[in-house]
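Here's a solo chain for you in structure tokens, the form predicted alone.
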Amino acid sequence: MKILNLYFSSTGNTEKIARQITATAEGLGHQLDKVKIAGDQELDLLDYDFIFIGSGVYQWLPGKGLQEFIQKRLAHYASTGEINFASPRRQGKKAVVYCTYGGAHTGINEAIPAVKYMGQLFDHLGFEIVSEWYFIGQYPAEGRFKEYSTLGRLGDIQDRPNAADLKEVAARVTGVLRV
């Protein structure tokens, strides 16, 4: 099985999750490509059987770099005829969509649109979305958002994702890859 771990991270929160996904998959004996979105990447997503895709949440959406990647890939696959009416499922193609979020104002509701946005590319390509994962991540420790990690709706989220979160990531990866 060919696996891709594709992610965007500007604060390091999503990168922690991505590293844990990679470590767990490799620990299970899988080989995978880990790609951090930075600039203009050309990837053939259809070369992969299983894709993990993740981002931090920025105003209810994935990071700008990942949004641009998704838009370009969507346009590419539409132009090559790979996106078809009713998005028929491609046998053996699966994806997990994940995010890290702070949710200072409304909690997880701020993260749901970002995950749905990322998942649509894969749903249109005929991948089965086997799971959506939401992990809490702290705001940058300095600057005007610092208090969002202590005073927001989620309470004190400093140092998240933490060891318990990463343990949960490992369990989830093990679950989806052993099915």
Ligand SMILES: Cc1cc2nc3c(=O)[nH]c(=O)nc-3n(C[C@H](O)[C@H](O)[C@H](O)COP(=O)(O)O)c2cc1C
Second form
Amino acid sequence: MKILNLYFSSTGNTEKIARQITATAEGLGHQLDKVKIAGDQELDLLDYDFIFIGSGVYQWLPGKGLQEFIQKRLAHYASTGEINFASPRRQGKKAVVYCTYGGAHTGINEAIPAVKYMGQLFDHLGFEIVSEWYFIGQYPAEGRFKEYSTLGRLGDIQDRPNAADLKEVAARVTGVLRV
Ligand SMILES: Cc1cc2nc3c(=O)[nH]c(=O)nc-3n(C[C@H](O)[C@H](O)[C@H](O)COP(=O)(O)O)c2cc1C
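What would the structure be for the form predicted in complex with the ligand, given that what you showed me was the form predicted alone?
Complete assembly follows, chain above in first position.
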């Protein structure tokens, strides 16, 4: 099974999750490609059987680099005839979509659009979305976001994702790779 671990990370939170995904999958004997998205990489998603895709949440959406990647891949697959009416399923192709988010204002509601946005590329391509994960990620500890990690709707989220979060990532990765 070919696995891709694709992610965007601006302040390093999603990168921690992505590293745990790699470590867990490799520990289970899988090989995977880990790619940090910067914008317009030409990556053939259809080469892979199982894709993890994740990003930090920025104004309710994934990071700009990942948005750009999704837009360009969508245009590419539309032009090559890989995206068709009714999005027929592709046998055996699966994706897990996740984000890290701070939720200072409306909690998980501000992360849901980001995950749905990323997932639609794969749904359009006919992948089964096996799971959607929401992990908490602290805001930058210094500067204008300082209080966001203590006064927001999720309470004190300093130092997230923490060791317990990463343990949960490992358990979930183990679970979905059995699907
Ligand atoms: C400029 C900026 C904007 C952010 N906007 C949101 C937001 O709209 N909603 C949210 O839940 N979290 C928001 N966050 C928190 C990030 O989503 C969170 O810290 C995430 O874990 C960052 O992931 P990354 O470091 O992998 O990019 C924001 C953080 C920054 C720095």
